[in-house]
Structures are given as C-alpha cells and as structure tokens.
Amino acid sequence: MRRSAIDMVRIAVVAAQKDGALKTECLPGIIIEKPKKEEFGDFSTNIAMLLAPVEKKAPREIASLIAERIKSLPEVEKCEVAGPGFINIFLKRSYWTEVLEEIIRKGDGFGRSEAGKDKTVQIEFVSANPTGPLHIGHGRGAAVGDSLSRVLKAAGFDVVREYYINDAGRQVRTLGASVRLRMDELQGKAITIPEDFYKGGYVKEIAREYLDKYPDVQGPDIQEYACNAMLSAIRKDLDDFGVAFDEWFSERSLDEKGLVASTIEELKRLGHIYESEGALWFRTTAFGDDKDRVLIKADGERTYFASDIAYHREKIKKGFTTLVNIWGADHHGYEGRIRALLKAFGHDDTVLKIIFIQLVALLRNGVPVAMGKREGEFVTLRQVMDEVGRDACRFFFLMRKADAHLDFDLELAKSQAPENPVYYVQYCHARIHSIIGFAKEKGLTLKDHFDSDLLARLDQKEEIEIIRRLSAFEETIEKSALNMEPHRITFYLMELAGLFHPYYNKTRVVTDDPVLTDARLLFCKAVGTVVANGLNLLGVSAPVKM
C-alpha cells in the first residue's frame, strides 16, 4: 500500500504545479517512510524538502502547499506539516480495511502485480557438477533460486528456470575413472586410489550398481553412466525437495553445435584474443576484469571459462529482459570475466544479475556439528532434508539474505515451539483453520465477503496493525522481486505470524455477539489467506492441523 501513498503525494505534487503554487516541472523521487510513533501519521514524505532548492522557497512553506492538496484526497483523514518541513499523513480507517475484502476476493491471487509485466527473466541456479551429490550449499542455493522464481511470478515477470549441467571436461572425466577404479577394487584387484578421485561411498555405489546391472562390464560407457547415475540422484534430490526446472542445458550440447570454437572465432575476429606461452587467451582486462583469462591452455586443453563464454553467448541470444546467475560464494571471482565476455559482444552488462550464496554452518542446539561421516563425503542436502524436512529446511535457508552467512540449527528446525520460525509461522495458519473449524462445529458459516457492518467491528488496535501488514503483501512481493530478495517474504511471514498469535490469546473470535463473529472469523480467514499466499512463495506448505 506505500505505493499508494507515493501517489497521493505525486498527485498532490503535480496539482500544486498545474495550478502555479509549484514552479518546478520536474518531480525528484518520492520517498515514504513509515514514521517509528503513530503520533506522526501512517506516512511520512520529505518531498518539500527535496523540492526547496528549486523552489527558493522555505521547506515548511512548500510542505504546506502540498499537505494542503493530499487533505482533499478521499483516502487522506488528515494531513500534518511538522519539523522542518516534514508531511506526515494520516489515512482514513476505511483505506486499510478495504484490504480485507480485496484478500477474501482474490484468495489465493491476492499479492500478485504486474510490476514485471512484460519482463522475462532467466534465473540459472543449483548448476552442480553432476559428480556426487547435492550439499546443504547447493540446498541453499536451490531454495532461493526456487523461492525468487515465484516471488517473480507473483509480481508478473515472466520466468524461465535454467539448470547448465557440467556433464564435459575434466571433472566428469574424474568421476568416470573413479568409478572404474572402484569397479577393480569389487572385483577383488588391488588399487591406490589417486588424491585428485573422487572418493565418496556414492563413487562405489555407482561402481557396484554397474558390475550388477552389467557383470561381465560390456554395457554402456562407464563415464556416461556414472554422470547420468549423478544426475539422476541430483534431479531426485531437487523433486523432493520442491525445485523443478523448465530447461536442463548440457555443456555437452555446445561441442556438439560447435558453439564454443565459432565463439572464439567470433572473439578473434573483434580483436578480443591473442596468444601468449602457447596459450589462448581472452583479454578481459579491456573490458573491466582484473587479469586476462586464458581459453586454451598450452598443451591444448580447453579451460571451464571457454565453455562460460559459449554458454552465456546463448544466454544473451534468447533476449532475456535479465539473466540472473546464482552462484556460490566460491565463484566471486568469476563475476568479472563474465561481465567482459558481454561488453566484449556489445551488450550492456547490466542485464546481468549475479546473486551469490554463501557458506552455511550446522548446528546443534548451538553447537557446530559435523553430518560428513567418511572421507571424500560432506553434509548432503539429502541429509538435512531428511532429519528436519523439507519445509523447515527451505524456510530456513531463506531466513538470511543470500550473501549474508547463515547459522542452520537443526534442533531448532525441528522442535514445535515458537521459538522455530516455520513451526511459528506454519501454526499460524493451522490456527486459523482450526478456530474456522470450531466455528462450523457451533453450526456458524462463514461469510464470503465483507460488508460494511463487519468492517467496522474490527476496531481494536491489535487487528489495524495486523490489517496493516496484510496491505503490505503486495508492496513486499514487489520489492522482493525488484530487489531479487526472497527473504523478504520470510521475514513478513515472520512478522505477521508475529502479531496474529498474539491477538489470538487475548481475542475471544467466536463469541456471543454474532456480528462481531462473523467479522473476526472472516479476518482470520484473510490472515491465513496471505499466510498461506506467503508460505506458497517459499516453496513451503501451509498445514491444515499440527
């Protein structure tokens, strides 16, 4: 709803200068804030002093011009000019409960805009080398890029979910040769296993899996196998856990098209590439990177940045409004390169987003813990997934913003206390199903809409803070697209969750009056509404019963 107040300010604004109070035709950004006191109004705009070197005229003076114009406004109960040119504004009760009969109206639409109208975002993210299993970083990872997706949506872009599968080079080679190896250590042959293998149990579950499916080792190529087994567990891993993808790109794929050597022959012909120690290299410097990177390396081998250069070269050909990479903390400093293979096509850079995850700590009732029980192995998404649950573990990897480190207690995940944020949040909206339940027992039904006699039964503080919040779903799902922060929906539902359980102590809903019934029953059916709308946007779901 703080759009809202933007415009009433604008509005007011542009009267002032149609009718010549105002001199200046250009309008600076609007900023409202929220005033810490409700003594000084539900906004508060610093607009008038924004305007007063234009102007030439006293901050107050030009703040009383416009407060002058927002009291006329129909939403507006009044309008006040305090400090040094401050405009503190004041809404009608009307214009926040009028939000309730939006939510019972739109269901489970309400939130949704069309702020990204005609936008299309590609948002790359998880990308892990199909060479073992998923760790609780890629989780992180997946949950966000998942989460953002539908916060995108939710605000009308329109989105496309890419996952690039690194099924070339040497990595999946590695993986190949490990997994033969293996294959002779169950066949009873002695081996030694090299410092640069994989070594995890999963290599040897591979390993015997293709000796039973093929004991006599005459089926497919061991190398494929075992990347398509790790794939497989990888795709398994992001289904259960609520993370689906509209494309798989193989790296694969841009050998077989020959995509990477006509982009280095397209860097050649614009003078990006030269040779140096027998080395290929693509001079990045010229475009805003800290060194120069080399392509192909002097005995011949391609480096994982030649396949990079050929991937986003697609990437920017399907014409994406954005492109958003979500990438580990590990790859910070891949970011400049990236951005020079743009500039060096000609595009502007700033298409590119780049949101980086970073690390995240196990704990246990505050200890650090550590889930990794044989060499080579490390804490999987599998395992979490599987001790906390799906829902406590996406909530929880989206209880921090991306690159900010997060503390994951697996404890707390788990308890049903308030102290666990899902649990917390999660209970609201069970409570709220179990109170329209008690209801429907008494032989009450509820109402499908609001009128104007139930509005105005809900007139304790506590449910025009709440009614408040509620107004400002739409606002948070559009900042938190914008912003590319999907935690934002997190801490809201935290938030909200926050003041509905206290109400719920102190406030009988069903009660002897019947008017007064029916409103808070249909309140707490616009609560769990925007609870569960909230919920949907992470990925996690909204529980009936607990």
Contents of the next structure:
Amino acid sequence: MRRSAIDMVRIAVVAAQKDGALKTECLPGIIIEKPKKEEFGDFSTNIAMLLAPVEKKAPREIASLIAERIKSLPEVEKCEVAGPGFINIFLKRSYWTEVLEEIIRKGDGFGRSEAGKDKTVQIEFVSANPTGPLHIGHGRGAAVGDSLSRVLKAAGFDVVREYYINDAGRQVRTLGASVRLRMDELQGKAITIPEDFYKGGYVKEIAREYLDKYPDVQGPDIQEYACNAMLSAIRKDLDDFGVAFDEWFSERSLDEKGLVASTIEELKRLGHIYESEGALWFRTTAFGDDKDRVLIKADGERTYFASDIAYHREKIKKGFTTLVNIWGADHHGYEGRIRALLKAFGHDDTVLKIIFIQLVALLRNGVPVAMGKREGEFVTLRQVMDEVGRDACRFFFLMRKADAHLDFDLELAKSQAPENPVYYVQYCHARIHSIIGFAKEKGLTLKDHFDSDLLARLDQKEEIEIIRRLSAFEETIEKSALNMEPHRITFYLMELAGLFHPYYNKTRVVTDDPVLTDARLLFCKAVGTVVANGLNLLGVSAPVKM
RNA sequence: GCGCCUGUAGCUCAGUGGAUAGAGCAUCGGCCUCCGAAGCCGAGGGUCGGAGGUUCGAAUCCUCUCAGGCGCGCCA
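Having displayed the form predicted alone, please output the structure of the form predicted in complex with the RNA.
The next block holds the full complex; its first chain is the one shown before.
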C-alpha cells in the first residue's frame, strides 16, 4: 500500500520533533492539497505556517526544517519551500504509475474503500404519495438518492434504501373519491369535480381500467385499487429509471400495529403532550422548533406529522449509524419538528441528515416549460425519460449540488452535439473500447497486467496527469460519501474525460513500437475502467459503442 | 415579520482558509489521406452581489446589508 502524502509530512514533522529541531510536541491537523500549478509539485502543505506562531519562528525557516526531512523519503523526488512557507512535494513517477497496476488488478472494484466500515446508513428517498405519477422533481430525488446509495456502498457503508408510502390519510381517500367520480362519469352520469380532487388524466385511466375489469363495479375497494395501481405505476417508473429499493414502508402498517398511538403515549409519559382547543399537541418548541405541532386534530383525525413521528421512531429503533432523508426543498420547514422528535426521545439528532432537493426548472431551447400540478398537467419523470433517455436524464440530475436550482433543457439533454456533457463522458469510454478493438483487429493482444517495463514507457506529461486523476478516484468517492454529495462524481468524470480526449488527439496509442503500444493500450484500459466505475456510481451506462 | 437555500465570466455552474479564481456553453479563428470530429487546438471575456471584521492569507469563516427562490396550516 502506498504511503499517503499526509503520512510523509507526519513522519517528517515527528522526526523533527524527536531530534529537537521543532520544540512543540503537538501535531496540528495536516492539510495536504494538490496544487493546480505543476511548479508547486504533486502535493503541498501549509503546516509550517500553522506551526509558526507556536514555534515563534519564521514560517519559511520551519518549512525548510521539515522539507529537509521529507526529502529523505524514498518516494520523494524533491521537496521545496515556496512562497510564504508552503512545502511543495514532488514525487517520483513510480509513485503514481503504481496505481495503474492496481486499477487493472481490481477492475470494477477499483475505487472501493473501507471508509464506512461497520457503519450503517438508511437512506429514505422519493417517498412520493401514491396519488399521482412521479414528476420531474421526484426524478431528481430518485437520481440523487440512488447515486448516493451507490457511492456510500462503494465507500464501504452498509446501505438500506427505503421508500415511505403515504398510503393512509386524506390524500389516498381523495384519490379513491376522484376515481369513483370518474367512473360515474364513464357510466354516463353528469359530474362536477370538487376543487381538491385529483384531475390528472391518470385518474380517468384507473377508472376505465377498473370498469373494464369489473363492469358491475363489484370488484375490490376502489380506493385500495387506485392506490395499488398508482403504486405499481411508480414502481415501474423507478424500475425503468434504474432505481431499486430494499424496503417499501407502508404508513398504514404503522396504524395496523398501533405504533402511532403507542408513540403518542410515550410522548405523553415523557410530558411533551398537551391538549388545547380540542386538539392534541406535541410541545416541539421545547426542542428548538418554531411552534408546537398538532398530532390529533379537533375532529379526531391525526395529522401527517403524527404518523411521521411514529415512522421516525421506528427508524431510530433499527439502530442505523446515520439516517438520511431526501426531501423536496419545499419541505424544509419540516426539519425542525422532526429534529424535535428525535431529541424528545433522547436521541442525538445529528444521526439524521436531511438532503433538500431544489426544484428543477424544465426548459426547451432555453424557454421554460409550463408546469402546474393544479391543472394536472405537470411534467412526469416518464415523459422526460422517454424523451431524453435514462442516461442523459440521470446525468443531468447529478450535474448540480442537490440544493442548487437546476435548469434542465430537454433539447440540450437530447442533443448529440458537443455541448451535451453526458456524451462527453460516455464517448470517452466508447472511444477507449474502440481503440482496443482496433488494436485487436491488428492482431495485438492486451496485456493482462503492468510490469515495470511497461510502466516505464508511460512518461508523457499528459499520461502522468491522467494517472494522478485516476489515483484520486478512491478519495473522490470517499469525499462524495462523507459529504453526501454524489455530484462530485459527475465532476470528476467530466474532468477525467477532459484529460483523456486531448491526450488521445495528441498521442498515437497503436504505434510501431510494440512495448510502447502495449503500455498505452493497457493505460487506456485503466482509464476506461475508472470511467465505467464512475458512471456506474451515477447509474449511467458506459457504452462500448455510440 | 421569522427561518432555510442561492448570488462567482454574456449564460449554466465547479471551487466549504492558500499561491495569478476554474470548466462547459455562447462568440471569434483553426484541425479529419493516420486508433471514433459526440473529439481536439487557440483567442477574448471577472470590483467572486455589497460593506465591515477575523487571519500571515478570505469566493470560502463571522456580522450587517441588497437581490431572487422556497417555507412559515388542526394540509400532505
């Protein structure tokens, strides 16, 4: 296993402390960065500037003390002091090329780590009400949740993906009533649709389907039927989008097991419940919420929040290290009361991480596409997926930080023009495959591993630069996992492709020199492997031909 | 009024204490007798919304402020 830069600096500082060159015993957190400028080396550290106040010496003086000791490490080519006291470390080329051997050896396992060893994460996402099809906003949540799950798994976390089904309460009753009304209509009755009923075309479709199956209207409960129909449509959408769940948690099951009632009882026992104006309240303000919240309304019906506290209590009981909720940004007002509930039960609410998904603005050639759930004319995930394809759709959703607004241009996502970033990355993979195919046609066979002769031939500046990016893949996954930011993978891939394409244009892979050709072919394969692994984390395919 | 998110190139966005702030698109100019031109090379383009503060050093941290979005139900 290669020594990390951070270890090299630590070794040097500790050595300096041992022989008395440095007086302080303490070791500040070592920060290593990768300079953008080549002249600043492979790594640089600011540790001398951090030590300066405690040592009461000039930063540059301390820097040279440490640099002297870094220089003597075997993998270090040279080490310089620069600027106000930066230590710039230049490593031998062999330090970098080793990673190629690792990529070829590990294949699709390259990039995995154990950063999340023994840690369990439950990630709840989408959780759209089964009262209508998934819209574009749900799609973004699905893409982020699914990709984040993959990233967390790659970083060694145990991940459980859960979908919470709101199959209880007024919404599903309204869905049932809406379908019933449409059935009346289909049977020739005059109807007027109340304001709060669902008006989308899918309601009529369910009604028609029911009547086709049960012309005498003697089939199963209509509400139940409608809810199930919606749910299976949602599952189909997610399936086609490449998103799978481990658990489908039914809100109704909470009531069936009496968990809502028992949770409220528990809160009562803890003294967090009071009655006022005929309703039952949870004193969430005691735990930092803006206002107290109603659990049971004056009319006797419980609120959505009431089942949500039971649901989150069940989550806690399962003992995950971290709970992740992915919510639409319009739900951020809900965060305070959920945190209040965790605290009320005596839990550290930092186990809960909430990721807010900002809205998607759908455009066509730069012009906003009208969306309005009210009119039942919102754009569905299905429509977008059918139009632009699953890969482009997922890639676009992962091109931005989750909490940043996203402009999604349908024409851009579909275009096969260079301004479409999805293809830029996929093309890199296809191109590599094609190069290898070309070599095979010429009767060449790909070597199955690197040896020092091959590695020695990879000495171009561009090759080293690419290799450095390749060696940052594992770290990128780790950071992406720990910060819960899957979009980092997208950016990584665009960067990597952005290094490979120019390299390809400049450098001939299949040459007259057999050893050089072997080296470059295997090098290309390594790049292709990392591109494929990265795309897989996004849930985007890595085509061999486009 | 209170809370959350966002203000970085003409546009869309990266960059959560480091060195001369980056990319893509758009604009302009080049590259296919040679492994995929869905590609490459080059050029121009910036008071990082504004003002203070902390620091050797700030797009990044703190305070205030301006602008946009969202949320503040006995709705879900």
